[in-house]
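What follows is one chain in structure tokens, specifically the form predicted alone.
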Amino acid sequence: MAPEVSAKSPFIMCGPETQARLFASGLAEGPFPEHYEPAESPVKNSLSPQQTNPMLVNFAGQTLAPAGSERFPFIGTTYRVCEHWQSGIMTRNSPWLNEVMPNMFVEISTSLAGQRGIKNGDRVAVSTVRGEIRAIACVTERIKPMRISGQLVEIVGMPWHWGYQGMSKGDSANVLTSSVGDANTSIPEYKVFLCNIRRVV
């Protein structure tokens, strides 16, 4: 196939068959793709009766919060924030940086701000089967709740900047995030666990 065609496909450089393969050696749990929850999901896997990835890399033996857990019955996600785009090491020893963005906060919907009493600037406690943190809470029409096999569930996303070193210093989201690992690359899954949150003096 042409370069200028091949181009344009959804998947390049895939060794003689150029384009894509249904059978793939080498993986961890192959040889066929299979949908797997995280490790921490709010919902059974409606595809699967093997709800995660047998073969995830659990790094600190830790427990995992079952899945549909009432204890922690929201999405937990980290991201980044642009004032904030290198390590925490960096972004908290830069003084400009510390003043346009000085505080470990979380966003969750207006929906969630409702059914927990919490308002705009409210100092929170995130809590996960791992530990828990205090945070200032940003409620904010940028984060939704999904629709997960007809329910929704609330999301509440948090930067993974803050710690106990720095200027700036805050609890850190890796204290919520599991160690848990992608079975063929061992890439942490810190984009999605369970979690709580509610309103604190």
Second form
Amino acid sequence: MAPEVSAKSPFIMCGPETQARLFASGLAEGPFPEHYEPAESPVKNSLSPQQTNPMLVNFAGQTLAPAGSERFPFIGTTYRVCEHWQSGIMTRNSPWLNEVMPNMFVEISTSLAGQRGIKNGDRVAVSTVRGEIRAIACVTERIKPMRISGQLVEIVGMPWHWGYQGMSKGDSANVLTSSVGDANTSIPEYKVFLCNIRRVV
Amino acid sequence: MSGNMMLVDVTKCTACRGCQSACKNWNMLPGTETRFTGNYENPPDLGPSTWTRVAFNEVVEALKILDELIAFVDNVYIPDVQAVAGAYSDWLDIGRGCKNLLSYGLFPISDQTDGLFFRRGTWTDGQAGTVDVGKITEDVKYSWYADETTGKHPASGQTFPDPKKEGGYSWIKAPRYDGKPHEVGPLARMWVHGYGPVRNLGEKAFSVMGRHFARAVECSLVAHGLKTMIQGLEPGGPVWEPCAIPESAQGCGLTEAPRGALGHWISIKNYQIDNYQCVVPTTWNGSPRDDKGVRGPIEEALIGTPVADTTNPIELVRVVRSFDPCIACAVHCFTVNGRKFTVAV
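How about the form predicted together with its partner chain, since we already have the form predicted alone?
Whole complex next, starting from this chain.
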């Protein structure tokens, strides 16, 4: 297939035919898509009696919070900020970048802040079944709770760039995330976990 | 002292603050020690070593989108319509129509006149009036519906198709208010509301350009009004009021769709819908002749329209489009000798 044709096809990495496939070869999962909840989820799987992917790779045999955990009722997620790169080993040693993004922080909705008595800029502790970190709270309208299976579930979002070494030090989000890999590529599930948050002085 | 200045196109700003770091880089200014205090804004102020700074104000996304929308309506849409109206002012005298207007009123807001953002009312034979829903009837003499269903009020309306009826020429019924055809839509809303810039056009408001002008200024009024309405929204709050279905009841709902007055009539018997009739905006505007032979608003507006090229009567299409009709994307045009051709709108 000529490049100007194949480039417009929907699945350009699917070999020469560049089209979607019903059956994929070499994957650890079954031929048809199935919905599994993440390794840690605030709800039971509504579509299948199998809660999580049975082929998950739990590298370190880590403990996971049960579905609908009362100790860890919020969804935690990690992301980047544009001022820092990955673990920040280069960017957190640049004074100009540290100046604009100086500290580890977590973002929560105004409703979660109200529930937990957290004000913008307060010190908070975020915990999971694996560990606890300290950060600064950013209370924002940009984070909204989600309605899942009829219940309102709050979200705690955080960047992952900080660590114990460098010009700008801070707690690492890796303390909170689980080391559970997906069935096919073992990419860890850093984007979702169950957590709790409280204000600290 | 000489330093480097930066030209920043703020319309492309995504608040990445690359300009802050670049300013420090080019001018070799030191990074200062800062602290995250609850939002992305840092350093906290301009100073000897900070010459560029992006201030952060968090606003609800909807308001931001609305601001972009208002800017487009006020800076592009309305000036465009004004420019076109200036260049083609003859269209302020084409497409008069029936000059009767009907608006059910729009957006309940308690602190506005009549509790509505746009007033409810009629304009019949040059006189303002209040809406009496009992005066609405639908004729079907020229519509493909059974003759015995003519002249009924929508609450007792019937819809029995008769596609082979002699003299019928439309699937649209002919709704009449007080026995007369009435135009609905932005022009009707703005005129009935008493909006100055539209009323000041006088007779010329009843025209192809008048309708476009009314649609544009209404768009701006609504966009600005939405600002207050959005701030009154409670995210996650209920969007409808639950109600128990009665064993038997009759009722109607009146509102304004963008195209004009919209009414639904329902009767319930034994917990089930017994009759449901809608009289929609294009039924009013696109109505065929009524039992007395009086033309509908679009039909009336077409009378006397000058056509430069009878094989391509684009002028007629302009008149029809000024009503923003919702019909199956085609208007049928007939020449006097009966030859028929269709122009897509």
